[in-house]
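Only one chain comes next, encoded as structure tokens, the form predicted alone.
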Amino acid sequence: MGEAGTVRERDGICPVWKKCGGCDYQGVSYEEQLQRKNRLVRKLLGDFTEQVHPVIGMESPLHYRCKVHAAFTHDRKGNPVSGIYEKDSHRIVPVDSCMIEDRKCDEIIVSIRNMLRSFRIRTYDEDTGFGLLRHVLVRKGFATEQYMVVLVTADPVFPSKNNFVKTLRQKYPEISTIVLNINSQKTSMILGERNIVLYGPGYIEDELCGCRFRISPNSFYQVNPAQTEILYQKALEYAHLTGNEEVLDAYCGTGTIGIIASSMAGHVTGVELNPDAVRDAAANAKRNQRSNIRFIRADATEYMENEEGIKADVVIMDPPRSGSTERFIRAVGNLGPERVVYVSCDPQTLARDLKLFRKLHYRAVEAQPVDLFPFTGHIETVCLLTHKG
């Protein structure tokens, strides 16, 4: 890979950003990026609360992504190529380094690509279905400096896997686990459901807000832990926990927010539909010796609608980018918590949902945007709502 696929940070502009589409603010100063995000959040949320605080940015907004994914293919001569899918397509843009991805993660991916020929490993061809290696995913524990490598293949048979693992770990002893993920389906999904551990425990750990979390190949975990810690601390500040509250953590995932909150609450109930996430959440609670939290595998809306005798002083909700649903919000209104802490990853869907909450007599008291994704248009916001009644 020549310089065309490598970021020249002295210029501040990635040479492939127009094809990649991952960054919206190439060539824009970080100060101006934050100002634009400030204006956006104020414009969208200003009708609901006068207290929209200035966005909290990063001291160093480069190389913050601790989860890096590369798709693999080959050129006409059969040489392996790795990179990022072009925006709105399945064409791969060759990339060796990215200004928003962890440097070591990028280096590991390039090394894996360079090892393929000597190990006679062919990259997967989406059109013909031939070949083995489809993707490589590398995750870093921000606080622990542990690295996990996930090799996504179309077949569970990986040639010379022991020597491959040995060679990779000789180059990068900081790799604490290597996992083979099998994805034999013709799908746009990166990971398959089956994992085969080639080295280490099959997961890495990270620390967030004083708690330790296990990260498996399929686990959801924020890609910018440094800013996530700021976001979650603000969410817990808005929750105003005194040690007696009953907290409902909806959309709880692997339990990060709920487990952190459990040290300040009376009891926490986390609700999540994904069985793997619930399993990870229970393991994480045990790892952090939290006995005042339980996790329920259920749809959060149905749980609030159908479970008898549930009570919540505080509801913490962290829905996907598409936001929540009118049915969920009405279920929260019927539950009647004193406070709702809404962690949003899209201020547009947050504004839409705040309009519904207002109809149910919940007032948005204040909102704090946090920049988890510098150089992109994405912005996270935590908002406190209180019941008017």
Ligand code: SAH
Second form
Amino acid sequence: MGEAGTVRERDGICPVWKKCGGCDYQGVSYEEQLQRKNRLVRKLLGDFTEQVHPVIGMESPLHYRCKVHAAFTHDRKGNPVSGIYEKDSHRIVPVDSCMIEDRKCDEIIVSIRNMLRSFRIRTYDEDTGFGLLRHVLVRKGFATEQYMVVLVTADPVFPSKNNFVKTLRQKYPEISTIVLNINSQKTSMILGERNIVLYGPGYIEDELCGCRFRISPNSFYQVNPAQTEILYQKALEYAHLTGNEEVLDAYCGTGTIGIIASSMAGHVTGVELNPDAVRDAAANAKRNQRSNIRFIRADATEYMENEEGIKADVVIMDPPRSGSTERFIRAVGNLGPERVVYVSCDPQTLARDLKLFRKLHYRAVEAQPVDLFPFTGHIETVCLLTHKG
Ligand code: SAH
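Switch from the form predicted alone, shown above, to the form predicted together with S-adenosyl-L-homocysteine and output its structure.
What follows is the entire complex, opening with the chain shown before.
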């Protein structure tokens, strides 16, 4: 793609950042980025939290994203194009390499694009609904260096799929699984519900805090595992487990935090809404030989409200960016854990929720922000709350 898609890393400025909108801090030194995040978190949490620690940043803040997504289309001459959606639109900005994405993931996507012609695979046209390939998603297991390729297509029939898989695997033996994901809907969601495994087990594995996890195409897994490890270690330190506690891991995803915590707790219950994630979580518990943990597919609030006889000494919660809800927080209050460890990906909603916790006599003792998303405005924070009792 030449100049347009090439990132001049030395200058610290990406040529397409204004159109792409993925980075808020292009051209801002990493030191300054961390200072800005420090100021933001202090401003939002300072009134509710006794101690806000300085952000833990990355030593090398580039190419950290282990999950890379490219949208596919074609130019007027019918040549395939891949890249990132322009901010707030459905136009695709051609991108071959990105400063914050894993290099090999980017490389695999370009190779797939270059294979399309000879395999006579047409890219999907959003307006007419013709064509096959809509997106490619590549995920890397940070510690295992296994790669998963997900080809998102409008139709389950993929021409010469065995040859396609063979060619791609010959070029990249580190690809340990290839999945066809069918998305025939007119939707802005990337993935459809149906997966057809073309090669390998249909998932990859990664290691975090000494535990092994499997990651399926549709389940949530943090995109920056190196920093996630630091975040989870802090969460465990705040949970202060001694081996006897009953722990509730709410919004547990694939069970990562709960499974890591289970070696230090009496018993853990993970609650999660997404059935794929719950399936991964149960498999992950087995894989790590944990028998003192169970997973429940439910809305976390409804589980706390309706389940009889549950108790929790520690609640760990890791809600989506929109934060938790008043009802959830009230249900935690009724459960009455001694400690709540809140893992948040948006300090704005965290501040709102801490205010609600305060009404229920939970005080926020300390908060530790961790930079999982350099060059973007996002920041993760883990916060310890204890009951004033
Ligand atoms: N703790 C996990 C996942 C955090 S992401 C990790 O660190 O990997 C938030 C998760 O909350 C997602 O998996 C999402 O499916 C789940 N979720 C969203 N709303 C929920 C609800 N009301 N009840 C239970 N889980 C929910």
